[in-house]
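Encoded as structure tokens, the following chain is the form predicted alone, with no partner shown.
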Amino acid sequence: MSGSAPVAVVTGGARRLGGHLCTMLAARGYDVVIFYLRSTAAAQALAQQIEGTGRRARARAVDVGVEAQVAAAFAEVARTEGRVDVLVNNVGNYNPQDITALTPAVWDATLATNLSGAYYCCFHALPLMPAEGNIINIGMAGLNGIRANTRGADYYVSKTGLLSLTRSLAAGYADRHIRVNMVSPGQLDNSVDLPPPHEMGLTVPLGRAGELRDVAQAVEYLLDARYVTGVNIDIAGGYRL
């Protein structure tokens, strides 16, 4: 697959937003790997899909919460693709339920799959990143004002340390010119909780759920905005302000 495009790896990217951003990055001229931990199917056919727009993708099975997955799965993109210009830590798993039900277990498994996977891809990409790299993390609306969520607290520890890493990494590697910056959507049209559309109203002052396109476009400016790193921006229609 080793050839002249630049290359974007995107987490969680068979479906849904990250189905989205893969397609969006392959019309940008990227070649892309996909990153998918069960939807074996669909990670197949996108890849196909962008395969036929005349650009180069892959799919490649790989848990971000297992270090040494990952480990193995960048070894193979350094040995397959050769470099990584972008990449996308898309993977969110999401346990809406109340805190006084959470377990350890879940609280574990949300931790190691949201903000340790994340940590495992930053830190095997970046040795294949040239100068104007791009990291794009996915958080969630709301982050830059810390308030009690007593439903899914685990996602939303987990993004908030996400944050945390965004804003380190994103100093931490800008003598390299590499850029990291986060885009964190609130209510999407194909969210698991999304409220009856007479209601979003209350919760979102623009009235509308979000569309996967929405995010994508915030993507696209991080992508070309040279001079912006370290920033998280809400795509949520004024959710959480």
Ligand SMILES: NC(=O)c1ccc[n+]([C@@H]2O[C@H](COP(=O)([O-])OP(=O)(O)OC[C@H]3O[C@@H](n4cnc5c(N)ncnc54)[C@H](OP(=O)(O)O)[C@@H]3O)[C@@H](O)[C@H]2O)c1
Second form
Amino acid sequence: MSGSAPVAVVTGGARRLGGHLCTMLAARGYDVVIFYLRSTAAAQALAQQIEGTGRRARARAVDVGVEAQVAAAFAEVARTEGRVDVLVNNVGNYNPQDITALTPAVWDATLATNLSGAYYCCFHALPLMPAEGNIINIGMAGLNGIRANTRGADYYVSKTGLLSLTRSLAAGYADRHIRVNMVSPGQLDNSVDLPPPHEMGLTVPLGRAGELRDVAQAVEYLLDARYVTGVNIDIAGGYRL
Ligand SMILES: NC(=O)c1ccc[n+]([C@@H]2O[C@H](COP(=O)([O-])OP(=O)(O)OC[C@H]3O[C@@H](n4cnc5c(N)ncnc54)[C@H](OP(=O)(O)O)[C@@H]3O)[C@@H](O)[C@H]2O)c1
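Target state, the form predicted in complex with the named molecule; input state, the form predicted alone:
Below, the chain from earlier opens the complete complex, with every other chain and molecule after it.
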């Protein structure tokens, strides 16, 4: 699909937030590579839908937690699309349980996908990025002040690590004008963990769950914000202020 349009790679891009971001990026003129794990039908349908709008799109199965698979997937991007202008590290598995019930197997799996997986994708995408390339990592609101999270500790540790990685990469690649930022949703309206509507205002000052388009708006801002790198933007209605 090698063409002249800029290329965006979105991990976990078949559906939900990742799928929404793929559609937004295509609408903004990017050819899109959708990395997915199990949602083959959804990924292919999305690629087809994007192709219907006149952009190029390709779906590629890859387990981001396995470095060899990430290396192979980006080698294919190098051969097929030839470049990566935008990388969105959207995979972020959340299987919350109390810290007292956490096991090493769950810990390892969460860190592998949410943190190491994002690093592997950055490592293999960066050589394919021209100046003005963009990496956007998807975090979780409330990382700016470290707090105890007895439920989902593995997830919060992975996202806190991802914020640290974001800042380090931003500083390290600034001289190549590659910007690295993070967008951190609070509770989205598709969350597995949503409080009932009458309780939403107790934790979210703006009183409603976030929508996919709220998150996409911040990603779009960062694509255009040529003087912004190393930041985290909470899209969370004031959650954990
Ligand atoms: N939803 C929320 O309320 C919320 C709140 C705060 C932050 N976030 C963050 O926003 C991001 C997206 O959230 P979401 O709820 O839309 O995500 P999600 O549904 O939990 O997962 C997105 C995709 O990740 C893919 N995936 C999982 N493990 C993978 C692996 N090892 N390799 C490759 N792909 C893998 C899955 O692909 P397949 O379907 O192909 O298997 C899945 O469709 C995450 O980083 C999440 O932490 C979400």
